[in-house]
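Next up is one chain by itself, shown in structure tokens, the form predicted alone.
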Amino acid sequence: MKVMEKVLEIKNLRTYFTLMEGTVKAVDGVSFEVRKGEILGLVGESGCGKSVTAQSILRILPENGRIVSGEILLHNENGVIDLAKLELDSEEMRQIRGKEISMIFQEPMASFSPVYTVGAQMMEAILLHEDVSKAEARRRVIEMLKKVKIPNAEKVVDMYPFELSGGMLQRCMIAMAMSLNPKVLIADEPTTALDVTIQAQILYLMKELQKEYRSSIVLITHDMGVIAQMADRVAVMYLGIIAESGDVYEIFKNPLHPYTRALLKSIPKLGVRKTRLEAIKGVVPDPYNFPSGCRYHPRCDHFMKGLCDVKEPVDVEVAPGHTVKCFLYGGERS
């Protein structure tokens, strides 16, 4: 089996929020790898730092947001750079964001400015980071607005993001996104605001461009029916770490974690008539206080007294490539 070219590396990435009722620990220790020209599903409950983790990547975080510790590795022709390292505002920073790693955020009404035109909009990303004139980046927005099947794509770049329709304007997101031919798309759950219909056509037209252009995509969602139809590999997140990962196939067809288990019990299926879909038990702890040892263990089932609450697992191989943190697979330190 051939390995792909990997093109993005986190490893122990740790991010914190600093809030007056304490430290949130968002982001606690995740590791995964993206390759070239695959697709990464990032999944999870909501809350679970899936989104932290993509701001973590392009630097982007709010003002009391900050990357304590880990490596964002990105490898491009000038070698690998660690994104962590640098400067938030430094000029290798801003020429990274956009044109090596983009992002199509989760709301796209509130993505866009109200104020400036969605081909304005578009073509600024260009003109940034390509010498080109104002009148070829207006014709390349037009084609892109085309590669993404807006109709009249001429007149809708001179048209405001209010007037138009939630999923154009996701249309409009990606086309943007995609503009500059980046290596990495970062997709922060982007069919949520979204009905089913267009839902369906934004992640079709998702994958037709990532096989055209040979980008790498991480999508972020906490739909595991997206997961199935989109992802070559997936890392399911439950409060800051990775609690296991693998490839799609597998996961779905020999899923280890009791969280994992617990997400794909959760799933209504075709022709299965019950009166009561099923639940994760308990609730989401408090973010300010984690519980010691396993932090699944007061939701889980399997739940092993004096070791879950005890210990904290790690990672441990239970196929090539496939994860899981758990003590029913090992999981105790060495």
The other form holds:
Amino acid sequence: MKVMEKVLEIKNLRTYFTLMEGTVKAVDGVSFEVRKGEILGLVGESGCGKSVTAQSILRILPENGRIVSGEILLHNENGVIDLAKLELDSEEMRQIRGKEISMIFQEPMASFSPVYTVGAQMMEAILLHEDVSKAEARRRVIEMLKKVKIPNAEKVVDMYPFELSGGMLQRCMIAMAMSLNPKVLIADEPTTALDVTIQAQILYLMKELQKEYRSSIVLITHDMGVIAQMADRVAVMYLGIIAESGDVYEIFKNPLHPYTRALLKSIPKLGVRKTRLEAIKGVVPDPYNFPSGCRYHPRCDHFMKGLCDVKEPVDVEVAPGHTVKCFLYGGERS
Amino acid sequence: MTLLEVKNLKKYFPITKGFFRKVVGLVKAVDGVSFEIEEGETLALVGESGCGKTTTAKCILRAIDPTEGDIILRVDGKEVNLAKLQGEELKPYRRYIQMVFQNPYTSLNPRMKVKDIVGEPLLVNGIAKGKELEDMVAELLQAVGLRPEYMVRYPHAFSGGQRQRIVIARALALRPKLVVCDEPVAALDVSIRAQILNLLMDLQEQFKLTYLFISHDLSVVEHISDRVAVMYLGRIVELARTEELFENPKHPYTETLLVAVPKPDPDFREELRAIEGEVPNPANPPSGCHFHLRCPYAKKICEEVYPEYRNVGTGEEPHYVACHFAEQLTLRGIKIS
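What would you give as the form predicted in complex with the partner chain, now that the form predicted alone is on the page?
First the chain shown before, then all remaining chains and molecules of the complex.
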């Protein structure tokens, strides 16, 4: 495997939420790296901590959430910056948001302000980060809108969000996120709210732009299909940890963690018919109170009593770049 | 035996303007839809948002009044046209058709206990009360895989998958003939979807149910349905047996949908390609074939004439499609194993 330049490195990140009912360990020891020009897929069910990971990176967590420990290292021309150490509202952090790392969200309709035109909101990002005139910013917005294949870009720039369809707005959001040529683009369920044909268009567009700009994308989704189509590498999350990570072919052709295996088996596939689906038993556990030992053990088919419910497995590298947290492959602290 | 026959169903919504709410246009949400559902089968209705799937279902349930058309229900040797009945007249037939909604977080009253939610249809219809009612609720909860003790809890105590089980138990309380499932797994987590789909299939066998299954997810539809109807802008564009439709699609829109589904296999990458255009505004649909603006095979005639909805299949294998070139085109399907 060729070594690629790292752009973003997350080391042992823990993000907890303090609520009246207790502490939710939404992200509980997550480590991964994003390399230059790759698409990293972060996949998992709701509540597994994928979105909180993204919010931690950009330091846009809700007020009751905080980074307890860990490092978020951004590699750029001036060396390495640990985002976890920066003040939330510091000038440095503001320079990074939108310019070095930008984000697109799930609900395009809810992510734009309804009272400003799409163009004004896109221009704001450019004007905040670069010393250009308004006319120049507008020209660049129109150029970006054309890049994301919006017909009549000159007209759309002065339209309000309600005048555009969900697919068109998601294109605008991508244009806005890419307009400052960020190193890392975090896409949090970018197509979940869209219809299949529009989803295919947006995914295709993201891939094209990524090739052109050579930026890295962290693609967060629960859809194994989207991951298989888009990602170079995949990290499978379960209850705040990464259960398994590796190259996309490794994950789909040779899944090792029982959760990954079960997840892949449980989804209905086109072309395979009317057999019973192999459902994962049980439910996603209560977030205030994770199971002891391996978090997946109450739902696991390979549960080993006295081991899985007692000890927490550590990462085992089964093949270069393919790591899994499971006692079946070692996973005991040596 | 045919359980339900829908003939030329139409539902138009007026677009009003100004203080006097003058009607300035019509959204033809459902525009001449016809199909039959056989007893014990699952018919899927697929299409993108705004194509009229849910409106069709609501007309069948008579939650809304259809503008035109017939909805003929055959139960207990009787034949009734639900589209022609009003108010009180409908009451005796409502119990035969029940619905499972998409979002289990909004379709259960948070102030009612599970036993009241599931028991309400039985109480309203005067079927049971008191201890007898509780026994029936317990039985229903067991049928959907929930512990009867849970009946004293409120919906907030349950996860999404469990809530959907409660919704299903409520729908089954009156032993309906037809259950309309409107995107029953779309709001659920991936690992829970399989459980609910399996449950629906088990219950179909156990209670001899007929399903009208509405979904935008073709992989789910392929899994659960016997026949599939594809809708586009208020009309059915293709209807056939599931294998036939997937392996041998005749309408370019069906092909587009099949291509657009992201396959959970990194080997099938090159398939992700640009698909033209978006679903047009239903208040102002394109002339001719509604799909011609996005169709890679469109010719002159497609802009002018809406293609006839006709059977292009063989005797035993009917295959309905509305495309001028259904006989000529060879479209890419998906081989089913």
